[in-house]
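Single chain ahead, written as structure tokens, the form predicted on its own.
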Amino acid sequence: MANVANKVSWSSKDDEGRPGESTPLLNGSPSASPSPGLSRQLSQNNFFRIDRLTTVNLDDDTAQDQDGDSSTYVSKEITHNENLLSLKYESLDYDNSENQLFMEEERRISKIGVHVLEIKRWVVCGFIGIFTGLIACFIDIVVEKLADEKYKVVKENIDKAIEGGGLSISLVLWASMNAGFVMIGSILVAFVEPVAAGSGIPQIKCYLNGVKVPHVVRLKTLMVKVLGVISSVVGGLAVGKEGPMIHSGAVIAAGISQGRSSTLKRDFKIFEYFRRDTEKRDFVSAGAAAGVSAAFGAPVGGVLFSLEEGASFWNQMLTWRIFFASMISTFTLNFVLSIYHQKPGDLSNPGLINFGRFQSEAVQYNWYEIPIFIIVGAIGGILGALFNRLNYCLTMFRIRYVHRPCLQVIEAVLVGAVTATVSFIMIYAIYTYDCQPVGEDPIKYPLQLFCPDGEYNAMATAFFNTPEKSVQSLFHDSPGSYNPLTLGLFTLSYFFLACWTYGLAVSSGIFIPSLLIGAAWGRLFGIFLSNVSAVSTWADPGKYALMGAAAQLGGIVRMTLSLTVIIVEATGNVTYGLPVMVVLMTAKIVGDFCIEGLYDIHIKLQSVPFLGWEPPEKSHALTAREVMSYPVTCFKKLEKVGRIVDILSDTSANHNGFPVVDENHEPDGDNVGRLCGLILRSQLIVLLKHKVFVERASSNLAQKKLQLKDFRDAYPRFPPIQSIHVSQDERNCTMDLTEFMNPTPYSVPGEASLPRVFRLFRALGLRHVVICDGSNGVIGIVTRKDLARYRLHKGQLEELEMAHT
């Protein structure tokens, strides 16, 4: 028997959401008695709930158990939100329901029809690349225009203040402008679409893993994301606009592939065949890759990012289509920006950020530098783990105390003002230590402050600029351009500002802040090497700035393969492939020893039932019978409409999948009937909506035959059961489920091990696995939450608590 540290606790609170978007419980009674193999503590008196995702306040309410007896909620403090598994997340159906309607449609498709569908997939991927590139252009141009105007106003004010006194007014102006922009972006996120907060990469990872995250690929989310990231970057926060491009690309892909917009209530009657989770998932993978490609000008890196961080399921043709979307995305961005910069045809802007070319002899590396690169990677891993730990503690604080939208806006405005204040103080405090001569490389807004004529304040070039331009400056400015004190203070201050900023109610990315922090301390490390080395030509500060940037980003997000290729593509120097890979692998190994990556931390804090690549260790002792949910609510092939309506309307057992059993088989013990198929809640709702009853079909009433198009028209927002009117006479009618159920659902015997069920579930993208006995009788069902609640913690197999969050 496996050592299960924590026992499961179920919540029976009804969902407070809109009808039809309620949260499904697992397909098993919350008050079911423990299974023979695994003793579960299913307390009838101690329930808890969390009011919303970012709230851990616990209320004392009353609830009704299955027998109608009232039970009292006991207020219980939950100290760590990641020890919960949320019941509010539904799963996506990545496995096609091969019922009779599906098989008949597939048989009707001719060879030409198959080729037409394939061409449509390529067309959709092309559109995904084009629109993702255009969105990236829009963000880049608007940010550049607004940031230029802001810095121009502030610089003119500072110059006047130096001559006449009153620098405090310049500080107030700078902080006010930052706070104003940040407030606009934060209000949009906090009050209009909260899922648009952050980079969106954790949410897209969850979606591609098979978790239905509410509103994650809506048009409204895209609009808030775009306007929010513009406000955040122009507001001077320690954020980047590259991370949100991945989420934006995914939303564009989800919208285009469906040929309609639920937000705009428009249906263009195209791409109707792709209106199912399986096809939509593949296009979202292409959208995420196109977003990476537009952000970094790295189409191959985009494909690998989608493979490494996003897609759970992969095939060869999908790889080609995703690569095509990525190439179109970076080409569109390149072409449009060349026209904007009045250089048509000059395709020298492949991405939103351009690292520049590392081609001089000074930036080449030698074999004896590889151990130094390993040290750089270890430093990045340690600093990344520290960043993640601090951000984790800060996020837990926000979950407890900053969960109201108004408080979230206030915090974001405060961070914007503090960022401007810190920047101003740092620029002003060390102006006497770091005055650099104005060289050939033009600086757009050089601040002289109290420096002599012909010199500028070097600290200002790091703070008084967009993060992307600051990164490029750290990579390519000549040796001696930065004072070590400047780099040290900038690294320290920007590290804590970026850590405080990530997790705010604003649209933001962590890629560029991580690169900027790493570039600063990496350049400082390069200066140190050049000072201690007799021959300092090999220790180029720009080279070590690049390695430090890679190490810091790898230490925070823990990407290896895709990040290596992204950096190599962005720098245009393939010779850096090996050192960058060494740095990233070292950073990941060291960081993983301390704490998980930032995206994984936030996924756990949101209590998402995310399935990793492999089942938890030490889980072989658990069998499917021990982890399944039971008893199972089943239907017969010929079922009364009244019973179907009652079961679908039961909010205490809001199941999404129902095994169909043989009506001639009598239940025996745990066996509720011989398995004949599986039917989904969404299918039953469509059947009820169209009144597909046996009595109507046999009568003289004219009724058109239901087709797959009727199910696709209702996808993905199927109507709630409460909106379907069923008269008393219709309740006595019968519904034949034979034609609509999946007659070949995946099932395993109760003795199958948990790892075997996990791999089957993970590899095929399943939503339900039916557990059967030796005579093919249904004894239970396994869903995503049954598998996700087990994890290894401190050497023991832990079973997470479940609650409505």
The other form holds:
Protein chains: 2
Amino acid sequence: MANVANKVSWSSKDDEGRPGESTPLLNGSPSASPSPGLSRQLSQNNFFRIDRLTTVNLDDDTAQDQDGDSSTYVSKEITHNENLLSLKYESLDYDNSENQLFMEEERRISKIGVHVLEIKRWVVCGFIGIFTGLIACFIDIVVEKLADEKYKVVKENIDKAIEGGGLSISLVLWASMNAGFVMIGSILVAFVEPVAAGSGIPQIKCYLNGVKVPHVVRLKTLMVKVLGVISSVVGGLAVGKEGPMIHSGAVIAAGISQGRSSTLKRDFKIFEYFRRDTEKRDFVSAGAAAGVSAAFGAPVGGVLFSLEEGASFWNQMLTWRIFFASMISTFTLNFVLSIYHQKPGDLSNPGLINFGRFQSEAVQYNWYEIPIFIIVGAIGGILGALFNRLNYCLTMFRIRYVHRPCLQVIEAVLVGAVTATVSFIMIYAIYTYDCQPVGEDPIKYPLQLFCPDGEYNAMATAFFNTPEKSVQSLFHDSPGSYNPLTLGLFTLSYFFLACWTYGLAVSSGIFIPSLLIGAAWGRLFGIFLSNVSAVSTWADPGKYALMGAAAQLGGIVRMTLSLTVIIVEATGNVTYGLPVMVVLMTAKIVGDFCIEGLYDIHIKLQSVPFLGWEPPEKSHALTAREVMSYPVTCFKKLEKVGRIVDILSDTSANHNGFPVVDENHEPDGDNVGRLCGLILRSQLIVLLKHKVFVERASSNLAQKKLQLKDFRDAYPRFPPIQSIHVSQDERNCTMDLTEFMNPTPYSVPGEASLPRVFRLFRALGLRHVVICDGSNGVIGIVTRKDLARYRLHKGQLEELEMAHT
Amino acid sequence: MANVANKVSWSSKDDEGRPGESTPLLNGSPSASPSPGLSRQLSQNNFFRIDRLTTVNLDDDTAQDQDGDSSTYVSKEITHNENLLSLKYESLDYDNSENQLFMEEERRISKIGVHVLEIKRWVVCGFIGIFTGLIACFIDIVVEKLADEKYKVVKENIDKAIEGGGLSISLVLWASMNAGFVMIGSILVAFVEPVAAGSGIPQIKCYLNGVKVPHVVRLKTLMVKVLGVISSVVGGLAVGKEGPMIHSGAVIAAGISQGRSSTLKRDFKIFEYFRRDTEKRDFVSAGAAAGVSAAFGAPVGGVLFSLEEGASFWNQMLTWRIFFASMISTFTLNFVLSIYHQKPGDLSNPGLINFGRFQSEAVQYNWYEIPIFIIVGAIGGILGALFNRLNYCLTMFRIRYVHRPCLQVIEAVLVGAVTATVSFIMIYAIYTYDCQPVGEDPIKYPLQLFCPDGEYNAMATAFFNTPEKSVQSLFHDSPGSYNPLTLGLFTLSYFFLACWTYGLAVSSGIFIPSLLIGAAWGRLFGIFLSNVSAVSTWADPGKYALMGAAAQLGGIVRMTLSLTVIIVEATGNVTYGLPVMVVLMTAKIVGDFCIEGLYDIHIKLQSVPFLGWEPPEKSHALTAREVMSYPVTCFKKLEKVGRIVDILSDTSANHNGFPVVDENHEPDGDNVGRLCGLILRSQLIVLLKHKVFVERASSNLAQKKLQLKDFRDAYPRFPPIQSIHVSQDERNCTMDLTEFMNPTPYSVPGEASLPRVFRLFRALGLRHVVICDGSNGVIGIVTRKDLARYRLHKGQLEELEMAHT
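Having looked at the form predicted on its own, could you now put up the form predicted in complex with another copy of the chain?
Shown next: the complete complex, the earlier chain at its head.
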């Protein structure tokens, strides 16, 4: 490793190397900014939109990370694509900084104090469950009321038009009502809080993975999300209200656990102990689980979702608390809805979507059906991959051309109107083919259209209905309720509508549309099977609708264990466990062969440094020394204030962690300082703000000793360095970092392989790993980006480019 | 920290310090062996029995760890109690030794090779599922056949005796049949394989926690376990056949994944890649999950059980594979049993125990029942704690007085006879009080006794039946099937019988007896409630029987999430999720207030160095330097063979990992070598066996290069050092450890707090953590025992004694 400079730079002004830039070991050219071929100025996507910044924006999570770049910030154009890795995203710090203040607090805390803390955690989880359940109730009730109102108006109009003519006016009425609702939602999303777009699941995945996504857990986001999802569902888009619940739960968790809201500018002075990344992320896991639980009535599925997406280390008590939040959430929803529906105490509808109870005879399956389930899974995998591929192309198009908020609103409104039109045409098109007698079906507004009296249009069950109800009727309507042509046309049109809808600047879930598409073709498949005379006894279309729904959803999102459990819990019957699992497994294998899951595509397109479960294959060839960033800006234990301010203000380097090296050690020939601690930018900022200088301490003995509380008060939005005034006199003072640095940061030797560093980093949720030489000298530092940068591409390890935007 | 010697000893003969012995920082006296007050020579318990060793016993897992102690091995008397920590238990090594051989192999492996490995893992998991399911079938069918036969004979005899007199002969017949079956099982356990005693769940917990329990995953153990559990269930003991399934699944997994069996002395030469602790433990997790799955028809519960007990790092693909094994296992069981019961393809009985389908109206619960569920949970917690306390005293008694195999057999036979007698007396005692009409009940052999014609004795439903069937009838029999007196007497007698039975030298599960006790008092509680007129409409005794069963089981074993899911899955209905969770949570809180869970008690009594989820509270006051073992025996990169052999043969030190230090580094004044690697005893043994000496390599160029395969072939029973002959000439040779040592062992500075070391150790599943000073010099080593040694006792951190036995 002769080409690796073994130096630690001591002077801040000399330090021109950026930690984000690595030695070009794999691609041979030192390219830190996107290479010419890749540097098309792709525009900002609405998906993970970085907020429009001003230089000093105290109200911005990312201010401290971005302050340095404000001068070079090129309007709103951001280069994002899947071959880049953005340096904008910071890591969460799941590792406690065990400095002297922390240790003192830990030692001071009494046994009762520990119990009180534990009880507080349970209380917080209880509240998370209650509020998540209430939000879900609110969304459900408002959507139901508004949608009822809308369908009533449209139905009356259509019924009138059938008698008196003027069906085109009905179409216009329907389309404009939809467009109106969608417009409200998309204006909110596009102009007020772009991060509330979509389901929020990719963002929560990133957060739980340890990436700070700006604005993702803010109250404003929650409000936009809730109103947005109501608008889009009522607006008749091909979306569900379930996905956004996960995001909503996460925001509620973050808000309650911190005991304050910056949107409301209120600090309730409670739960102050929880104001750090470690605790906050645990609660956000609980919130996400509570969200899943309320959405699907699946408390165990919710816990597994949180674990699948976020667990770095499984902890029994934490999991148990998460389960508690989930249970409370589904119970609250169920209880409140039972009162609302005037059946108080009827606890049989635990989720926003309920797949309904499958009859015992339909629940049965035979072992020889398993190959058929595998075929269903494969179809789901292929269709899911097709969906993802189309959506990928669409998203690339949107990143390039549809980046301005007003264009986004126009697109959303257009989709709303087109959805209504397509539905209308579909219903109209099959009016003579598929009329069904009005029975005990769950449709509230059976559209008669041109059907004989006492019958209704079957296509309208699917289109003239909220998607949740349509899924239910596809699962449970008696065989023969749907004509194959109806199902075929519906699948086709809804597939493209849903694909177009995902990624719009509206709050929307992909779960329900996927289930609906899958249920439609699954039922079609079931009808086809039951026409084969030999199997007609067991080929229940409802059963195959369920399998198709699972296959389609699995093919799109590629979740595994948690999705199986969610579907089983939503079905309310464990007997389907094995078939659902077989279907999901096949769908995932087939789908993964073609393209990644939808969430992963969107995460990659946003250049988020996301860490997978395992290091990329073939990465054993790389060592820490090869992937680390160097030279490292280090501090001494006793450091000049001026140097600290200069380094923190340095716009070219965007360091967040600084190794502290031994000042007493006589530098060897190669001038490497020995590691004796690690201090974070946020800690230095607080120290500077409180002017904790050695000289002041001696001159003013009465000065209040800095406490952990001071750090917590500043969390999570530490002020940028520019907002802290340091006089020329103060610049010559000294700061003693000993008490505040983490004296035992994790470090590995330079010879450690990438997988080894990766596992350490991932298992402990770290933010920095210091790389040391044989005598503990600091030679480099590894952060999330250094690890996320490598991926396997066509059998070869490939290095992603770094982008500063 | 002036009292910590900063030395690394270089000469083996000087090295008298034992790594197991720590500086007495907490209790003030340097006691490495049990202090006089504690050193009563407690005898060997049958629970985690250490096998009777000979000095060189190649067929023994622990040979390498214990060889040194054979001379000092004091007959069979072992000092075990909960205040000791045995040094006998070694850790598993979940961290790959990333030496040059490993890296070369990893780099050589092609993309296809990676896929083939992955497919092999799935295949192994599939086989684990299939074989676990088949074992469960075998147990189920044999138990059913034999129990049927037994009950038929006894019933005929009783029926005859009622007519002709001589009921005491029936009692003798029944008691002696039971005693006979129990004797077979207990002879097998006591004389052939003591580790097969009990449910095996504590042993599997320890294994998944990372502790090597001798013999626990051997084929012989499996065979004894299976035959043993059949004998004890047929012998009418208060045991279930479900718990042992978990152990059986684990053994199957270990066997299949290694592709060989030392009991059969066969090596199938397959799956050789999986011959290391990392892979093996993953498969054992899958096996345990498959066991739970087959036992309770609870595949998700199985996965959660594995995670709750064993996960150190959650891995999505691993979890998914575990789930696959679970699914296959329950499917196999269900499928085979459906054929056996002549209903092929009927997949509605996925487990050994099936709680039966609760009717929809009974499934309902009202929100105002939740406080009642909390009361049920509290009762369960108290009764569970009482059970555990009694069993603790009993176990202490057994450890002291009932340690010889023949005594154990006698005790077991006695319990078998007493159980039959008590049952008989109970049935006889209530014969006039509780006669029920023969209906559609699931009892196969309704005992009429002195009841009128067409009626049967209700107590006999509970006693004259396999416990699984009794649980079902308590859950589902119509209200009024049981007289409160019957239930009360049954609860009382079964409680003490079950308590006496657990810990006998027989294979037995505690799940079913707990469920049965709980179901009995739960039903009693339900009857009491329904007599309160206001609540009689909803207080279904069956529902409260289920809650009572959950409460009692939770109060005894204190499992959380996994138990909730297991019960919900066994019930087949997710609606009960919240009440079951409330009940289990209350039972755990109340129970934990009194005494630990049953499994933890037994683990502690065996002095196993078990690591919890979190470091003990208040341990922030300790640093790595205070808990580490020192001085450490280190090797140089180029080391004399003689010194290696001497150190490995040293009977006083039982080291398993040796830091390798830099030989080129000029020793400072304090003579600390700089860490540059870590080598394991097992690796050194293989090197010595293959005589990988520098001198031989140069003299004989054709010598085969050592490969990872050679290490895998020796896994897991590396020969003891005494079996390797090293001539005097060879003693003067040199060994180059560079290629074989792990060049990047995890190390932490001496100032790191105990919780920090604990988390690193636990999250990564380590076996050794090297403690270094500021310039990377080795000052100590931390192993599992150094971490497990501390516990919170009465608000103070307490240090356990170390025992060499």
